[in-house]
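Form predicted on its own, single chain, as structure tokens, below.
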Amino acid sequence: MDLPGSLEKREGEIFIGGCRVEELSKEYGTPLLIMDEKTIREKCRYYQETMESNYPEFNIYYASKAFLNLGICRIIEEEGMGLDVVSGGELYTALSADFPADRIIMHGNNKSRRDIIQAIQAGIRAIVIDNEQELKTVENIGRAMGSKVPVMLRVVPALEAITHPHLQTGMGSKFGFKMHQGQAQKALKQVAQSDSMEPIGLHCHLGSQITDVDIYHQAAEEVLKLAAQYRNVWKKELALNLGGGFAVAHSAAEESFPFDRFLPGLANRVTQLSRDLDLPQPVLEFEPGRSIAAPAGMTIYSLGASKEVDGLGTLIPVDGGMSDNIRPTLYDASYYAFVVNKEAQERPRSKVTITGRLCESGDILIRDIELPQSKPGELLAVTCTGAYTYPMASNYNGLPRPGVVLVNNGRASTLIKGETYEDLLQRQEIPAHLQKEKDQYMAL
């Protein structure tokens, strides 16, 4: 299981960054996300250093869309990565945090006129261009804004990577040019006759929590011949971004991506490819997102009362869910959890589910766990939450997502204020026909 590397016991008692995990609970509240940033920092300083010994040009990525804020952009900006949104408000988000537009790239297979605008008025680096129609639009403004704006297309290799169907990307998806029908080479020629576009190269992803080393070396073989078909697009450079979906341990029961030897020998295998191809060496790219937040994440819940249901056993109750992590609701994704400032061996022992406070029979977060016996109000620690929780949380049955808390050295400081019941309503309207006189049910 990839846990926080902080995570600690001390004298019978959890921590995390140095902080005592009960004494944050009862300043924040519960739900509560705590991210650990020596985690982040770690995670980002290993895929820096492992490429600059491994290969002589790159640029990392970080993918906003597992978990994204301003205090975040500013540790990924200080680790000299940088970074890839998918829309208009993750572009925004960025750029209040001045993080630095040409280190950002632009996905998303249907951005609107706006995010287009947006991202070329930044000066990002480049727009990931997803279909037909969008590289018309992206040339049509590029020609009335009079830039040259460069743009990268994502290409699909019919490679079918191991993983939930929710999760695969690099087949039959919503996203990119097929390359065996044709799309991507039909593309490749659009952008090489444009006036308004600059090609700088190809971007292929496959899916996520992805553990097999071999579909990347196939991509990536696959993607370059490509390229080489159309060796006269590239003008300036050649990008290859094989993208992200590196697989973290959420549970025993998930596996990690083998870091350890999938950087060293994909770089060796680019590096022949181009030399075999006759190509220029290209930029070798990477999206980690999960693989960096994930692990750095732990979501810890107040127990509630335990109940016996024929067929599911003892059920505990969270004071979250589904409303601030859907992932075991959206692909049965597992987690690994202990109730806090108890003994891992503690017995007794029981196997249990734990449950969500959701009006929704699929609200689970757990099922089968060994716990030791716990009572209504402990806490209850669930690792490996840092990515695709808060970024999907939602307010269903009037529920306020949760708070989340940077810690480091001792020190814990906001990331995101926890919402409020008023928050809630901040941009609800009662329409005029509807007012009373003295909307009595707002004071209570």
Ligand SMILES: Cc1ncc(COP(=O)(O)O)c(C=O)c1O
Second form
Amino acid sequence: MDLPGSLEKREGEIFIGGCRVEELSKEYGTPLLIMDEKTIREKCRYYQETMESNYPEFNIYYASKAFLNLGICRIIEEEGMGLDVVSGGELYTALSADFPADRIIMHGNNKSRRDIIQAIQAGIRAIVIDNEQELKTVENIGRAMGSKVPVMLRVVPALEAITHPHLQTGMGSKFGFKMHQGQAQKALKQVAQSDSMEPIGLHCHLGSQITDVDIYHQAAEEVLKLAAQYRNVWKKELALNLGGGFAVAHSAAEESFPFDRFLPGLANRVTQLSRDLDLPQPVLEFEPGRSIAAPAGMTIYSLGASKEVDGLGTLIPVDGGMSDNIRPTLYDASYYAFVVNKEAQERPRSKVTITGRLCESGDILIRDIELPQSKPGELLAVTCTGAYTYPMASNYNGLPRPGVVLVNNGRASTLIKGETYEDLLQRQEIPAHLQKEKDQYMAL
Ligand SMILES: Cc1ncc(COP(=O)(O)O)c(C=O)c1O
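Please could you give me the other form, the form predicted in complex with the ligand, since above is the form predicted on its own?
Below, the chain from earlier opens the complete complex, with every other chain and molecule after it.
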């Protein structure tokens, strides 16, 4: 199971990043997403340092979609990495944190004209083109702006990663130019011949939560073969971006990606393939998201009163749920959890189901987990929640989105303030014809 590196027990109490979890709950309230800075940095360094010792030219982009905010941008920049963004909003966040534009690439299967113009104006490293229509749009916008737009093509080899169908981005998904349908080959020629686009590489992302190492080797081979086929058209060194997707173990039922020797092995393979195919050695790129952010995160909730339900067993609600973590509802994601300061208590334990507090029967956070006896008000910590939780949070049922704190060396700093009820209404207006007289309104 992947846990934050700084999670520890001192004299019967749980600490993360040197901060007492119970104290964090008092200061910031619950639910609260706690991010361990040490874990984020260690994960980034793993990618950077392993590539540094195994491959001449490389780029690691953190996949912002996993978890993005101004503070995370600063950490990623300090670690020397790039960012992959999928919208003008993510780009705006990165630029607002003074993230260097030339380390950013932009994805998306339906980028707006505004996204594209914003990306070109900012001078990002590359727009990753997803489809034929977008190729034309980028070409036209580039021409109108008098720019030679650096682009990569998102190509899709006929490879299907074993993962949840919602996390697959291979053959049958909405993303990219399919190689087996000849779309990638056609796009390659168009880009190479364009006067307003500068091809810098080929991109391929197979999906998320993948544990199979071989599929990355196969993808490298397929994409480099495609590059070799068109070497006379592109005529220069290209980047080979193999995306992200490296699995983490959110619970004991899941496996982490077998990182041992993965990057060195793949680096060797790409070197060998480029030799065999007589291609210049590509710049090798990856876009990990989950494997950096997920293990760093731990969400704490306050437990509510339990309820026995025929057929479902003992249900214990928490003060959040699908509004702060929709993954279990969206694709049956599983999690590990423990009752704070009671986690070592082996017996008595009983099987319970942790539900959320939202008005949906599907709002179940963890099914059938063994926990020690707990009382309402005690804290439940759910681990490995740093990725694809907060970015998908909502205000369903009028729940304010929780706060996010960054912990390190005994210091807790706000990354994102928890929302208030006032925040819920901040962008709402009562149309003039529905307004009440002021005093009538105030009397309510
Ligand atoms: C294009 C692209 N790159 C990178 C990622 C990051 O994947 P992960 O968070 O599984 O590493 C994603 C996520 O789906 C993606 O769509």
